[in-house]
Structures are given as structure tokens and as C-alpha cells.
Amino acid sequence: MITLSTDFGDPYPAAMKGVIARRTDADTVDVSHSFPRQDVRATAFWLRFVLPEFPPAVHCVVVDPGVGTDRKALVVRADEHALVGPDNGVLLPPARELADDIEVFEVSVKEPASHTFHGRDVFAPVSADVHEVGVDQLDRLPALSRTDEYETVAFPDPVVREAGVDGEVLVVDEFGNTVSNVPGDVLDDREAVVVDGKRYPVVPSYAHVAVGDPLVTVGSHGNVEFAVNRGRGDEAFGFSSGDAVELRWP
């Protein structure tokens, strides 16, 4: 299996699932093509939180604001998956997510075909000829070597005061609900917290407060979670992604 994950809406996936089915009959599954644009940090949540639901697969993952520059291409193996993509730190949060111990691979890139398409001139071939040759077999492969020098994405950690936490919005996904990096199990007994003066009730999924009104929750990710039953948080709590958070205990 090859999945991919890129920020291109249409039609750009379909030239890379082109280049990957003329080098292997791998099956190709898209995990998304709308994340947010040129969102590095955000991917990089989403994957971490998606991937671990894969069987053993290559993820071929282009959100690439740097497409064209001297930034590296990348192949890690963690464990039985290989990650494909930019050097540009989308890769080593999801992949630390697969695998204790990862391994780093840059890939020697000869002239592409176009400055502004590395997901179908760089990355879709690489991503096939990894699925052929094996994840366990990488060091087959002449244009990869091994590397100790890459980006990595850092997600902040909260602060944890007694009157509450500080924090920071990572993603707000496509129904406006707000995921911040406070871990879920601050929420543990509590019936409701103060969000910029306003008290909010906690609950453990939307439809325990009545349609419109707002909530504080624990999403799957396990992360604080800011919400509208069957409304947009982000617009009820006012919040966009790396806004600094505060909550505090009634």
C-alpha cells in the first residue's frame, strides 16, 4: 500500500497516482488532499494522529512550501512503514508516532521535470520504488543514503498552573471544532472551565449541550477540544490556529 497525504486539492494527486501505477501495482489510498495549505505543523498533527491506524504502508507525504528551493528529500523507516516527502519537518512527528527508533534516508534528486511539482517528479517515484523494493530493503536503493541531519516539527507543550493551563490552538479541522495541545486528562472530574472569562461546560461529546450551544471537550486525538454542537468553534470561541489558549478552573 502507498498512501498519500498532500495539501494539492485536485487534480495534482491524479499525476502522482499516474507515475506510482506505471512502477508498481501497489494499491493507493488517499489519507487527505485538503490539508491546510502549506500548514507544515498542522500535517504533521494529522498524520501523527492517522497513520498508526495504517497496516505496514508507504506514506508519501507533499506539503512542501519550500518545493523548488535546496531543501532535501527524505525517506524514513519507522519500523515496517517508510515515510517519503520534504525535509521540512511534516515527516518525524508521524513517523516517532509508528516507531521508537527511526531511520533517515536523503534521496539524491536528479533534475526534475518541473521546480514546482516534486510530489509527481520526486516523490511519487520514490514512494514506488521504495513499495518495491521493500521498507527492510532501503539500503538497496542507490539514490538514498543515510543521514543524521534533518527538520523536525516541535509542538509546544502546555503550561500547567493551579489555576489552569496555558496553551495553544494546532488545528481547527473542517467542522470548525479547535484542537489545542492540552492534554485531555486536565479536563479529569471537572464539570466545566473559563475560557477568556466565560464558563464552558465540559462534556464528553457534542450532542450533551443543545444544538448552538458551545463546549469544551476531549477529542479522539486526546487532546482539549473546543466545539458547537453542530456549529463552528472557531468562530464561537473566536480562536485560529497558534492563538495562545487559556483556561482556568471555575
Given for the second form:
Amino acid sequence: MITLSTDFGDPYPAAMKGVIARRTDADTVDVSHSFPRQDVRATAFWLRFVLPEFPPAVHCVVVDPGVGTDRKALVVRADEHALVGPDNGVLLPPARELADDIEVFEVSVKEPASHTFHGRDVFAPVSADVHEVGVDQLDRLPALSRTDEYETVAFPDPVVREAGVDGEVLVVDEFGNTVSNVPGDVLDDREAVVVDGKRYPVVPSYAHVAVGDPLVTVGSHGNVEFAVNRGRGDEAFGFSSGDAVELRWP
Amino acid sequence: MITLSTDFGDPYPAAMKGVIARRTDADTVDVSHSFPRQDVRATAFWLRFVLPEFPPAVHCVVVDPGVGTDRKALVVRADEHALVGPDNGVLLPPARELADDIEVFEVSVKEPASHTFHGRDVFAPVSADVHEVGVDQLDRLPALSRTDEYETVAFPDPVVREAGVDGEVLVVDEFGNTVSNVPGDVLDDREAVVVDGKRYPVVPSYAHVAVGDPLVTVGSHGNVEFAVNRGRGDEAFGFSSGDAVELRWP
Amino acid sequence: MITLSTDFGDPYPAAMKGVIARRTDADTVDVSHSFPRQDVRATAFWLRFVLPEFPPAVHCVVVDPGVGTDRKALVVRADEHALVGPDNGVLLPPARELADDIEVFEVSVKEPASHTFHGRDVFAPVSADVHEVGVDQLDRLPALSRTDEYETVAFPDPVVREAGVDGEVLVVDEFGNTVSNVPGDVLDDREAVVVDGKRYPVVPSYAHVAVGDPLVTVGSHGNVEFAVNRGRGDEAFGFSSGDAVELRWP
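Target state, the form predicted in complex with a further copy of the same chain; input state, the form predicted alone:
Entire complex below, previous chain first.
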């Protein structure tokens, strides 16, 4: 199985699927092609959330603002999974979620057919090659060489204070649910929190408040989430990706 | 085959596909992940339209405004098909379109991993289990028990009058085509209808009027539809989902 | 393998997948279902770009503003590929990219179930039939008859002048990258071009200019493209599909 994750929209990913289908019979599965445009950190967050649900697979990831520059191409082995993509940090958080020990390989890339579509010209064929040789046989691919130099994306650590927790908005999903970097267990046994001077209920899920009302909950990723029942949490709380979040105890 | 229908957008459905791929080799097919957000009736309408085209399959449906509350989880058997989803009525209209006799089972759900993402934690694994045991062997799944208590969604009946038909807008599709609950045969042998005091032509398809002109037709679902050739019918007729529609004969 | 290309959005393509799955075990691959609405030329451009990446396959293409009129239905054989769709020109440019010699067949269509959804009622079943009989055995399908009368879409030729090149915008992609009909080799050895009186750098890819800066490059389709690094080229250059483009040498 080869999964595909890009910020390409349509129809570029189809070209990648064609390239893969010419090289392998592996099933391809779309993770998303609407990751936040060129947002490496948000994509890394989502992949850390989604990829561990999959059985062993090759994960082709192309969110690549540096396409056509001299940034490297990587293959990261994480147990029985492999991640293939640009060396901009996006692969490391999901790889570390998939396995304690990882191995990173640099791909020796010949002059690709284009400078602007390495999804088609580099990452799709490498993903197919990795699938065909097998994730436990990466040494047999002459284009790969082990490396210890690679980029990574860091998620900021929240700061726990006596009065509450200072964190940051990591992503806003398509519902408007706003996901922070604050681990959900800080809400254990709490009935309410204060954000920006206003008190909000802490509830197990959205429908525990009236339609249209705001709430704070622990999302399925385990982090503190700001939401509105059948509405948009980002608008109600005024949050965007990257914003500071100050949770205070009532 | 397991089909997936949600209002999740991206990338949540990928987590469901991963969960399924860990449990079964069944093909997964996306019906849609952009069903109208938390709109149980509109989703039921579309599924009643689309699912009968499929060969026998397990249909996993997660449009679930009550996630995390005590609403039940259901499996509905309809001949060789099974539908899996929340007990909010969404499963029943397509099930009744697929088979005259249906059987409804309640799922005994252990404490799921999250309160907010039962697509991943409940409905995907149950769909895989149903696929593996076989739709004709549901009795063998210990988590399932027959029930006669379940929600259903009703589509309003149109009212036929001497002067015309009073109906309702059920859904607006992405083209802006506006689908009503009025059965298409009321337009048999008619050349025009009056809506809101204006006369519109009744035609077999969009291109039978000039580009930009409004029209009334019978859509591929068999219902009366309000459209514009290469334009948006919802805007031309001023219709939104749930609006009353008064068709009058000229 | 059967690929699907439409402008249907959701959930209509799922009905086509159901129809296909009832007739064949072939894998289906989505090329796109968000091709520019009823834009035959733009779809033909994208298919000419994407379909050559695929191994031999049946390509079902439904961008069909004339649905329900007397426009014909076609199957076009291009070496080991077949393209199935309406006779409005959309199939020919990708077919000619796939093979030097093509054969065109008209489909004898019985009264379809609907006048508005031939994707489900005509093109999906024909695509499945073509896949089952085999692209090299089209003569065995009684519904098909060779024809030399069919529509085609022409892409305008750019006009090369001493002072530069006059071309046209063919498509704008979801990034806002604006693709013209001007072949990329006119930029060989050039460092800059003038568009609408302003000078822009010619670079190999987006990240060779500062974030937010405009640029001119050769896209992965081989044509001259107008873009902004991490921004929208269509807005920066004021270009829409169909606009005239006057490239001038500095």
C-alpha cells in the first residue's frame, strides 16, 4: 500500500497515481490532497495523527515549498513503514510517532523532468521503488544512502503555569475545530476553563452544549480543542493557526 | 467492498481507511466526504440516490451531529447490503431503497478511544467486522443485537392541488441544481410551469435552453429540479435547502 | 484500470463507481471531479497533461455541457488506451498525446435512464464494457461503429514576433499558477521577460524568488507559467482563463 499526502488539490495527484501504477500494482490510498498550502508544520501534525492508523505502508508526502531548490529528498524508515518526501521536516514527526527508532536515507536524484513537480518526477517513482524492494530492503536501492543530517519540524511545548497553560494553535480543521498543542490531560476533572477572559464549559463532545454554543474538549488527537456545536470554533474563539492560546483556570 | 460516506472533509476519512485496512483487504470506495455538514436528511437523500448503484457492499455512513452522546450505533441489513452508522435516521431511507425487508441491529459499543471521532473508533472497525463475517452472518457478531427501536428520517410528502403542487427543496447540489421532493411525473406532457409568479420552460435537460437561462426538469433522481443552463439554479430561483416550493400550472 | 474525470463534484461520481463495480472488477482511479465546470478546453488541456502518465487504461471523461441533446457519445482508441466520453472535443487532445494513430467509434446509445446524468447511464457502463472486452477488441462491441466525424478542441497557436510572443492563458490551477499556450523553450537563456510593461524574472522554480514575489517559469507541462512564490500568480498578473498574454523581451 502506498498512501499519498499533498497540498496539490486537483488534478496533479492523478499524475502521481499514473506514475505509481506504471511501476507497481500496490494499492494507492489518498490521505489528503488539501493539506494547508505549503504549511509543513500543519501537515506534519495531521500525518502524526493519521498515519499510525495504517498497516505497514509507504507514505508519499509532498508538501514542498522548496521544490526546485537544492533541498534534499528523503526516505525515512520507521519500523515497517517508509515515508518519502522532501527534506523540510514534514516526515519526522509522523515517523517518530510510528517508531522509536528511525533510519533516514538521502535520495540521489538525477536531473528530474521538471523543476516544479517533483511529486510526479521524484517522489512518486521513489515511493514505487521503495514499495517494490520492500521497506526492510532499503539498502538494496542504490539511489539511497544513510544520512544523519536532515530537517525536522518541532511542535512548540506548552508552558504550564499555576494559573493555567500557555499554548499555541497548531491547526484549524475544515469544521473550524481549533486544535492546540496543549495535551488533553490538563482538563482532567475540570468543568470549565477561561480563555481571553471568558468562561467556557469543558465537555466530552460537541453535542454536550446547545447548538451554536462554544465549548472546550479533548479532540481525537488527544489535544485541547476549541469548538462550537454545529458551528465554527475558529470564529467563535478568534483563533488562527499559529496564534497563542492562554488557558486559565476559573 | 466498503463504501465511505461522511461530512468530514479532509484528512479524517484517511484515518478510517487506515483502521479498515488493518482489519480487512476489502476495497474501500469514497461515496463523498463533503455531504452537507451534519445534515442528516440531505445525506439520506443522496445515499438513497447513490447506494442502489453499487453491488452488494458494506456502507459506512458517518454524518453524526450527536457523536459522543448516548445515541446508539446501528447496523442495518438490506438484502446483501449492510449500512453502518449512527442511530439518527440517516441509514433508513437508503436501506429501504435497497430492500423491501430490512433488519436493524444495535451495536454494543465499548468505551471508544475518543468522544469526538467515532468514524475512526466505532464505525470503521464495525464496518470491517461486518465485511469480514459477511452480511448474511450478522448473528455471528456478538456485539450486534436485533432491535426494533431506531430513528428514521422522513422526506416530506408534496401536496398535490388543482392549481399545482406544493413541495420542498431537499438539497442543492454543487452545480446549484435544486432538487425538490416533487416526483417528476407531475411534469408529464407539460411545457411550462409557474414558480413564484414567473413562467419557466419544462425541458428534458439543461442545454435545451440558452446558456444562462433558467429551466425546470426531471433530474436523474426522478424528482423535479430547478436549474440554469451552465449556471446556478439555486440563485436564479432563490432556493435553499428546506425552502417551500409552489409549482403552479400556467 | 478505469480512470474517471468529471466536473461533477460530489457525490455523483460515486454513482458511476457503483455502476462500474457492478460490471467489472477493474480498479477505478479518480483523475479529478473538479475540472473547471463545463470547460471542455481546460479539461482537454489537463487530460493531455495527466493521462500519458498512466499505464494502458480506459479513461472515462464526462465534462458534458450538451448532456441530453443529440450530441454523440464516443470511444476513442489510442494505442492500448481507450477514452470514453461525449463528442464535444474533450477526448481528442489527450488521445493524440497518447498515440499517433487513433480510431474513433460512435456509441449507439439506447434511451438512457435519465436525460441529465449520462455519466451514470451511458459513459460508466460503456467504459466498463470497453474494459471487459479489451481495448484491442473494440470491434466486438456491437454498440460501437467507426466514425470519421467528431468534434475536436483546438488549442490556439502562439504567435512569435521579433519583440516577443503573443499567446493565451489556457488554465489557472488551484495554486493560482497561470498556464499559457506558449512553449517553454522561448525562455531558453533568458533571465527576464516583460509582461504588461513590467519586468519579471525567469527562474527554474517558485522558491528561486522571495516569498510573495512574482515570477515566470516553465511548468511541468512544458509551457510558460506565471506564478508567485507561495502566492497566486493569477492575481499578481491579473490573468484569467482565455486572456491574451503578450510576452516581450526586455
